[in-house]
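Only one chain is given next, in structure tokens, and it is the form predicted on its own.
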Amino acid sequence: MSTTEPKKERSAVDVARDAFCRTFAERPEWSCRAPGRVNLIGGHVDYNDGVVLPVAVALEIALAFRARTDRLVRIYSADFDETTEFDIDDLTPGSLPGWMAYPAGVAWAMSGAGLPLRGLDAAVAGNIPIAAGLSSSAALEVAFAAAFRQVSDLDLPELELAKLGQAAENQFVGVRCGIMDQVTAACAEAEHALLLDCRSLHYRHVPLPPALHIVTLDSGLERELRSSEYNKRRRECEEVVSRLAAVDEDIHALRDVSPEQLGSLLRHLPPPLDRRARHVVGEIERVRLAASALEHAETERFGELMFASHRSLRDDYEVSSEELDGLVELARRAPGIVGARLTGAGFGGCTVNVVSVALVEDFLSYVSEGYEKLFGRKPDACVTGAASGVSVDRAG
């Protein structure tokens, strides 16, 4: 199994500075780093109006960059040693492939909403997982988001940040996210979780206990979402609501949905309709019910809820896998468990652990093994505190 402790590698800010020294012949003006983020309980609700709680964890994007004096952008890739060019007044949807995609659409967005922008010269490199669910994208997105208005010298709150990362990657790249993983990448915290209302936007910062790690495992399998079932859950979200607002004309998501309420309205959506409301209803009060657990050091309660969140997500909201079933099956049974669920889209990726600091070495070395009696293969585990969002500096 391989083990990543993100604190003890050389920093992807490091990699970034040193790939722009190389592909530009001069050091960077400024580094900027987000995090990856995953979401201890909340899943498929941010895009209906719900609330969530992830946590901004120690893995992240990093750029090296200088301004421009005119609007072209050039970008290099550490990771996928590509090089990619493109002027900020022409930028169309689609038009870029790939990771060239994010910058470009984050570029489109900020111009698009009327900011005075200037381009860049930057070097981009990471040590997140790429599609294994821990957002890669978003942290790609806010990074440089916070570039663009670190060289344009623009006052942007780092929630703005968060929405022009959402609308680069809906109406950009074509993924219809919601914007958990932006508002995490751009606003969390560290030694706390994140819990944000998705409607208002609101969140405030939920200490996380000090005896606890996250741990996240990778199943080994990739998905992508833009092939994957993730805009058919949506869409089937959006037939629910047009459904059930013709009973109930108060109902313009399914946050106004109360758990009390579901079962008489349930008889209005035939199936997997019906499957499809239960889970995200269901989900919007469990995270209600995490947060107050974590507040009062109900540990053990809060970590019912994640293996409650799991099922519902198998089960009603069926985004899991064998894979990822295998592995929130193993954690339960393993030493130092709280609570064991998959975060990011599913289909494939990562589970998150919240894990007893004492017991991690036990609780990976039980979960390694079985995961590869069981698929021949050991996941890649990362083991991770709450990390803090964006963040630009003067590159030394």
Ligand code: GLA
The other form holds:
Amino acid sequence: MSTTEPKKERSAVDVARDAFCRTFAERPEWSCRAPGRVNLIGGHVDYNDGVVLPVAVALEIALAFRARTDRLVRIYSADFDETTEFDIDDLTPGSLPGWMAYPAGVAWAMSGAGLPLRGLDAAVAGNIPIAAGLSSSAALEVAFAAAFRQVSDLDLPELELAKLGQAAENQFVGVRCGIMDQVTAACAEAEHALLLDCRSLHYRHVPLPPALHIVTLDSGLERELRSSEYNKRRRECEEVVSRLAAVDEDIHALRDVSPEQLGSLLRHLPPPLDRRARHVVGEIERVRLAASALEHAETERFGELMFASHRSLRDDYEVSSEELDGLVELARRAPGIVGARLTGAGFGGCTVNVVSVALVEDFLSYVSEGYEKLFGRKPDACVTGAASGVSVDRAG
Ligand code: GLA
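What does the same protein look like in the form predicted together with this ligand, given that the last one was the form predicted on its own?
Everything in the complex follows now, all chains and molecules, and the chain you saw is the first one.
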């Protein structure tokens, strides 16, 4: 099994700093880092104004940077060995490809929000696997938002960085993601999960028991369906809400439907809308129960809720795949398992597994061998605790 772990000897920050010195022939003034994330429970509820429980993982995007006196931005990516250059006053959505669209989108969103931005020179490096469902894009957005805040001397709380990152992704990059990934990259606390209310954006840090590790397993499955099916699910939820609002004007989002109310409302929803609503309403309730289980050290209960979340995503929301179901089923029988489910958008990508620290190795060999027998390849694994959100330091 190949295991992705944070590079111990050379952190992403070190790689970014060296790349900055080589590219700009000078030392950077600042460095910053923002983590990837994995969602323990609360799948596809952030854009329904629901509650989610993600953690920041110990994999990150790092920047080394310095301020400029004009409005130019020059960025070298160590991972892609590519450079981009743009003027903050000359940005239009869709004008930059690939990774470059993210920093450009952040500059565009910040400038569009009326913030007086200065330009910067930066080198970027990271160890979050790209397109594996660990949200390297939100980490990139939040890291650049923090860098622009630093060089422009802005007084902006972390939550604002998250909102600007989401605006960049929704309006400049063109992906209709919710707010969960950016808030996690910006506001997470080490050794804690983040209980986030995606309507009010209030959050609370919930301690994770030190005896548990988080393991992500990548199915290795192609995800071409991901953005089209993701957007389709969002449209289906909007359709559900407009039908239910005609029955009850207090329903503005699926968040407003309680599990008790749902039974009598389902008859207003033709399939598959009834199944979509059942998932979202049930999942929001499961997140509340799971956070409480975590706070009361009811580990087994927490695990059951994760498995129930997976079943609901598989049967009612229909965003799973044979490979993801295979990984969760193997995990359920593996040594040390507490709970497992698909995480992120689904249709491929990763499962998240909560595993007893003492049995992580046994867990990994069991699942890895089983997956290889079924699907002919081993899943990539990342073993992690919970990391902290974005931080900026003097480059030193
Ligand atoms: C993706 C999106 C998130 C969230 C999840 C599903 O990761 O970026 O905003 O909607 O899917 O829970």
